[in-house]
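Single chain ahead, by itself, as structure tokens, in the form predicted in complex with the partner chain.
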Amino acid sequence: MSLIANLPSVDSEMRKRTLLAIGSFLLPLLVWCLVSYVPFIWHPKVEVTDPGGVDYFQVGMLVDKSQFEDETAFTREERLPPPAGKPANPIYLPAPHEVAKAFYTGFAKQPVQKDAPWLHESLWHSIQIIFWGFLISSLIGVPLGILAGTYSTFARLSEPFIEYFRYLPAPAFGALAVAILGIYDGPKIAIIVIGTLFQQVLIIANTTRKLEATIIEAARTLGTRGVKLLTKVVVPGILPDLYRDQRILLGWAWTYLIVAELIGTSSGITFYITQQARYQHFDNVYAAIMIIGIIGFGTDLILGRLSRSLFPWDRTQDRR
């Protein structure tokens, strides 16, 4: 409320960090371009346009500098027509415009190779291993969570158990996951589900200790008792909290996908990426690489977005 005073300010505030955000973004991009479109910048490798007289290169050849240079002083020497190249960087750095090439055409032409999914095939099916995998996940983490952070008998009994299995990487449990569950996509739900949930009991217990003392036994001697002081009290009381940490631990999720997609038969973004690198497209890969990022942080940006609706009271995101 006593905002409104300062206003104008502000608003000239928002503008500067919008500005700045988008800024965070160029900075990166303009060091690849530097990298990628001026010639004297790294090009550590030639590209053949002619071979001259070299057997052995060919129109489009990427070699290093250095034999490339051995070969055109051998060509001299032996007086035969020299070979032109112009400076390339190796295969793995493809330049921006050659990854938004391919991030148009995995998503508007059919793949190269016969069978190979869609980009968006495999995106969409990535996304559904995340979403059965977190909602699994939380289904059990967060009232497992709510109870530990609430009854220290609760988490004397769950969290020291919870702290050792949290050490163990969920990627050991893929084969065993395998046996269990197939080859198909329960055992990538698995490990999604062993990577986050034990984090996500200790995260969620500890956001509820956080919960300050006086707004329990206000409660209390309001007459509030059992069942009642958690469904009325510790948990609107947590909510905007564990919206953050579920924000946080969805990201979590997202990481443990791309090694739950390798195990059985690999699928999804994973595949697609494997796929591509397999043949060299590494511009393919880049935009695969790219868009999990962009759905990941597209995601957050939303979800940060509707807290602001959901928990009109909540005063931390006041000082974001």
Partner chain sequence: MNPNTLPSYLDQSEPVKARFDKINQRETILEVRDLGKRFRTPQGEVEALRGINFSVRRREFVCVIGPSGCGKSTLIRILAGLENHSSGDVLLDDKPVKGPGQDRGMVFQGYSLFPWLTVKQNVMFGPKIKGHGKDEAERDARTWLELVGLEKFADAYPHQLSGGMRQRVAIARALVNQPRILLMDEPFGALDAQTRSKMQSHLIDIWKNIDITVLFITHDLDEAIYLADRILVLKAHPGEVQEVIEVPVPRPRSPGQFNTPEFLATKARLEQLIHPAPASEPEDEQAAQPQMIRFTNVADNVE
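Please move on to the form predicted on its own, as the form predicted in complex with the partner chain is already shown.
Keep in mind that what follows is only the chain, not its partners or any molecules around it.
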């Protein structure tokens, strides 16, 4: 009876979580809409709709309000047709509907610039950079972290240097990476590896140390040693937490992507963003930046749902 009585409260709690999650996105969107569509909140520019007697004004041109007022006063003094305009935001702050339109045109229409990459081509290239960078980092970092967390001697030998190295900014190795690996994808992958590997070792080592010491002692008492201790006791014991750590570290890899792709870039989402910004197509810039967040957040949600199937015994998931 108690389980049945608790079902409505569980459902209401889930609805509350869903509504709050939706609200966390709607609130910033509401602020963006207010700034974009309500003229008296923040519209420091004037979009010229009729140049009047001002020879250098053009339809669609954005000018400062003070400049527009000065030119309007000048035309009245000279008895020329006054210009007309409407309040507008700077070109670097497009309205939500313009960015939404850029989402569609970025995938459906060829870029205006000649030989410029499509949005989906740039995005796919960046996803490959993330994949290989994080895979290499994990293949090295996960075993080192587990070893450091299990064996104190290995931790004392490796962690001081890793602690030192993690404070070195990954972009500082950009020139060296280009000299060694060339100007293509190698340096970009290397920057992601450098940016995540050393953090990964320390985080996973700390996660491994949280495994109850009594479990390891019991396994050793029963004669479990070496590789068997790691594969049969340590790894299964930390697997849910290890999975959660990797989800967080994957997010860090995405943050290093833009920095990595600035090195000799001629492809990828960063190249697309810089190209669009150069031609002041800021609606495309916002669309490209937002789609990075959508992919990263969507991936994390999928991995979070998958963890419930992989680790149904992990009670910590119920608290989120």
